[in-house]
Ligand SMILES: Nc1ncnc2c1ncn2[C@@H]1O[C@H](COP(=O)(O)OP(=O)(O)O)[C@@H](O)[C@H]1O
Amino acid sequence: MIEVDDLTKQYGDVTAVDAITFTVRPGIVTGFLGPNGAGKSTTMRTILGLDRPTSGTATVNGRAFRAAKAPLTELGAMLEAKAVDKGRSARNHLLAVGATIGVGRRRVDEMLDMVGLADVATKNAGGFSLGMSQRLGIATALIGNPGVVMLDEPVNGLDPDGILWIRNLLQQLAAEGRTVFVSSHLMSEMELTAEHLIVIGRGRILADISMEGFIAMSSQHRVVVESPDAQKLRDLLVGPDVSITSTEPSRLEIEGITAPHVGEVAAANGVVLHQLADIAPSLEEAFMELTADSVTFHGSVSAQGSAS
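Would you share the structure of the sequence above as one chain, the form predicted alone?
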């Protein structure tokens, strides 16, 4: 378990993390989301003891990670996939790491096989693609068979098969009862992988909630109805908090009420329904809505003139 309590981290006049509190529990995949500059990396570095908090605490299994007697068997982390000795082969890198906790060749070969690097085990890590480096970083994080796993952007550089593999791996680790904490900007993948979300913006917690609950927070939920009595239904549903639009005579898109409520009103008034669907926003849509005021770096797109 990871516990962060009233954690603040300042760099001079800049407050990167501002009095945040959350718990990452075992048995589920917890996603850690936020715009660039939100404080995700600082938080993860502080949990690992790489940065000292200005105030507050970050603990792993009830104590500071710095105090762990065998850190790699307690928490396995990957913050930067290419943070390896580029002159070492993948196998020698893992052997060197494993030697610090008494892990030998057998476990190293198991890890190389698990992450799909067995065929390139003797090649220097410096020549690896980003995707191959990600696989080596994950092997490094898991070599000590830790109960807590923390990964920053683990799917970067992976092909579709690799993305599916890491999704299944993370869910398997959680099913084994481990604590799994994953940061990612790939919303579509996080929506498929995580069960719980911690969302941070400008150094503060914006949400600490289940995936389902987070998406339900969005104002972009709508109900879609197909009915030959669409106009009658529309008149029945009109209210101060209800928005109804229509692109076809028999179709309504409704915001402000739920699909069950629409169905009950229709049934009570003899309105025939051909379709009734509750359309939820994607995680990306819900995330963009929540963090709209927390984005530090804004880009812009301007029209480009034609070449003369």
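In this text, the rigid core denotes the largest set of C-alpha atoms whose superposition between the two forms falls within 1.5 Å. Source: prediction; values computed, not measured. Numbering follows the first chain given and starts at 1. Compared with the form predicted in complex with this ligand:
Put the two forms on the same core and the Cα of Gly62 is off by less than 2 Å between these two forms.
Once the rigid core is overlaid between these two forms, Val265 counts among the residues whose Cα shifts by 2 Å or more. Annotation for Ile254: C-alpha shift of 2 angstroms or more between these two forms, rigid core superposed.
Requested next: the structure of the form predicted in complex with this ligand (the form predicted alone having been shown above).
The next block holds one chain only.
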């Protein structure tokens, strides 16, 4: 269990994390989702005690991580995969880390096997690709058989096989009752892995919701209608809970009414329809919308209005 309470972290004038509160529960994969610069890594560093909070607290299993008796057995974390000594082999890196909880060669080789690095165990970590470094980072995080697993953007640099592997691994660890907390800036990754979502933008929590809840929330459909009589239809549909926008004279985008309802109103009033479509945004779009106000720099991604 990870508990973050009213946590704020400032770097000089920059408020990286702004009074956030959330709990990461055991037994499920919790996704920590937010655009780049949202404050995910900062939050994780603070949980690990690497960064000191400006105010507020972060605890692991009910106490500050600093107080852990055998830290690696409580919380295993990977922040930056490339942050290892380039002059040391993968095996020696793990031996050094494992020594702090008294585990040795046998455990190290077990972990190298599990992450698929057994063949390059004696190679210097400096020569590893990002994907291999990512695997070494995961082995480092899991060497202590920890009850809480926290990974910062673990999918970066992995090939499709690797992505599938880590997704299954995380779900298995959660199914064993561990607390699994994984960050990403891509909804598409979380969609398939996480059961619960904590969405962060500009250092603030924007949503703390089950994946199901997020899907339900984001599946608020828009109805797109094309009709030569669009103006008349608009007048018929308009109401307090309905919002209608129109980009072309013959086209309406309606929120707040279902497509069948629009069709019935049109039929009852003799309005000809050329098109009637229900559009559910993808989770990615829902996520972008949620964080839109919190993204400092917008890319030039145009909305794709494809009805499928």
